[in-house]
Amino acid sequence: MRFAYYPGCASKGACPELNQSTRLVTEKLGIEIVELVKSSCCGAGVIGEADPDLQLALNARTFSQAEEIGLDIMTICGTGQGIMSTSNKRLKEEEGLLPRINGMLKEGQYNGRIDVKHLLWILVKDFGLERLRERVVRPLSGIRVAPFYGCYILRPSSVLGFDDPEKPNSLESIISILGAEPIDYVGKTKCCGFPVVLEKEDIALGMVSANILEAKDAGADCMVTPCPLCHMNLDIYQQKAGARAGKRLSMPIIHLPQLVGLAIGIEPRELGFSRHLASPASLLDKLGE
């Protein structure tokens, strides 16, 4: 099992623990990744608002790099998954678009031969849930985990088509396989507030507090997300959002590979938990770590 690894921006900047834990988990599971070291930002839905062709060109450039080594792309960013999948579909299907966008590239040409898969998708379908169950050596028993999908890994469903955008279950399946209890709550498919926070911070803080409080009221010990931008909003802005709501939130926000890493025997210190602003100490204490 081999993929062209697209770490994205956040895991090389604000969330290096995501890149760190991904590398440890994939190595332990025997998933070979070849990093696309010359790749660039996918656009995050922001660049495309100002210049749609530029966003397409950025992604076509990344796709051409994966195509050159003959591998599909593995991303660890829910936002990246949505943006790249949408770009890839357009480039493959819209008449005349691919040659026009290729004309913008100074190096590399994309021929429409690769697919983009999130680590979540790979674990569920390519690697397989039963195979993952066999690798669990530290079951996360007694831990109640609230999945937080965010927007882009589920929508638009006409492009992604991996999970039901209204009633997804891929994260819940992994949480259960790892021995924890998935918590159901309405907010799991809502927006985290990115990039609203860049323009209307007060609105975004309200979104952060609402999502966390709903998970907390449902009895969650932590939240797990497949998107670093969701992680950043829910973790970095948690204290500020709690102050705005007049509530103490104190909710650990966990990256998907960190949760998997714990269950397959990787030590917490190696998974980068010390970088989190909302302390995961209560979660690790429950696991006896």
Given for the second form:
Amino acid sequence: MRFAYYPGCASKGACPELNQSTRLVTEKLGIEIVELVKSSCCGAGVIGEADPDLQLALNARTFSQAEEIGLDIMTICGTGQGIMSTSNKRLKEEEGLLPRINGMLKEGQYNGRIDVKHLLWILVKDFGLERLRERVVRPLSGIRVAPFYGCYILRPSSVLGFDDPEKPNSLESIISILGAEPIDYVGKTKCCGFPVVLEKEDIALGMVSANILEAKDAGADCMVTPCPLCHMNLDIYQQKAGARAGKRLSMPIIHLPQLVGLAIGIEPRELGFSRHLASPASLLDKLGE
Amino acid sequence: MRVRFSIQRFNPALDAKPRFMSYRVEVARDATVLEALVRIKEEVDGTLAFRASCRQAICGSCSMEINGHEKLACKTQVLAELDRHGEIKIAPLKNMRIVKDLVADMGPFWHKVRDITPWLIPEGYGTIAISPSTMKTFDNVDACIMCGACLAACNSNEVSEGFLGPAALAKSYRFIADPREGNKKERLLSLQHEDGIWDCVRCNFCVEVCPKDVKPMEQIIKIRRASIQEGMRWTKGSRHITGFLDIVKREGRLNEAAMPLKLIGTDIAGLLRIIPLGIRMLIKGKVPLHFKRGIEGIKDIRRIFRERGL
Ligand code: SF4
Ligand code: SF4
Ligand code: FES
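Rather than the form predicted alone that you just supplied, could I have the structure of the form predicted in complex with its partner chain?
Okay, now the whole complex, with that chain kicking things off.
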């Protein structure tokens, strides 16, 4: 099983632990990844707000690099997945769009032949849950995990299409396979607030505290997310959000591959937990680490 | 088939808080949720309150929360809901005051729509021909039936009540895009305020729940684009976009740690406020310092930006 690996900006910037844990987990599971070293930012929907064609061109450029080595792309960012799925669908389906965007590229052309899949989907479908179960050496029993999907890996479902946006199940199924208990709460498909944290901090922090408090009330020991932008907002801004809400939040926010890594026997210190601002110590203690 | 419906009941004159009640009724296999509600009201409990009129997804009055999601009761099949969720749970639209049972107070929704001046302010008195292709750029927004589903689902509205919200902003875009409109600039200006276009978090819920495919979020994005093009670049929201473009053009990737500076500009107090968090991030290794020279292949990326006039 081989994929062209698109690390995205966050895992090369503020969330290096995501890149690190992805590499360890894919290696241990035997999923071969070839990094697209020349790939750029996907635009995160922000570039598209100013110039939709520019965002399409940046993504077509990345797609052409994967097409050249004949591999589908693996993403590790929910937001990147949303933007790349949308771009790919448009490039493949809208008449005349592909040649126009290709006209903006110089180093390669995209022919609409690759798919873009999130690590979460790859684990559930391509790798397979049963195979994942066989690789669990340290079941996360006794741990209650709140799945936090964020927006773009689910919506718009007419583009993403992997999970039912009203009743997603991929994170829950992975959490269960790893031996932990998924908890249910309304906030799991809501926005983390990250897109406006710099300009509308009150809105963003309000979302952070509401989502974390809801997960906490439902009994979560930690929250797990397939999106590093959700991770940033829920982790980095957690203390601020707690202060604003007048509540102690102290909720470990875990990247998807970190959770998988713990269960398949990768040492916690290798998974980069020390880089989190909200300490995962309570979770690791509970796991007996 | 005999189906169990769990329906939220609440009469503010009598009840302390809402509660769910269970109703079992016989419905046809192709019945809609609205047909089931009518049957319950007619045959089981005449006090059940809900709104409906057209029964064909035109009037927008029957929007409610079905299994946790905003839907038109007349457009939602009982069987499909059962297949999808294994049960049928019905509540009024959330984030709105409950008038009774499934009837939510739509007042705030109407006020938001009124606030964007929902009528054309034509330029002069002449006639302007509009081509079908121009019409196409906003006719899906005209399809809005004002059901309020998008506002109930809006994540931003949930924490920021004042936000104009998806339907009103989509409608506003409809006038901004209309070639007959004479007040475009004023309209754009009026949306830059605290509760305007920059409050949208792009959660996509409005796009997902809209029964008429209005795609409100995409219309909001078009208003933002038009604002920047018109030179309205003083809001933090617009600086987020222009700053983002600057960084990706320079480095090929977004460096999150460099973004706050792009928004703060010359605001020294703002700068001092972000320093403590910046230091904590630095200690945790969350501030990349190697981006300056740009990623491999940066020249090609800069060329694409330049050719877009950026
Ligand atoms: S935009 Fe869609 S969801 Fe919102 S009020 Fe109009 S029809 Fe209803
Ligand atoms: S995308 Fe924006 S307008 Fe639409 S529901 Fe989300 S926050 Fe509200
Ligand atoms: S009754 Fe008119 S939209 Fe449902």
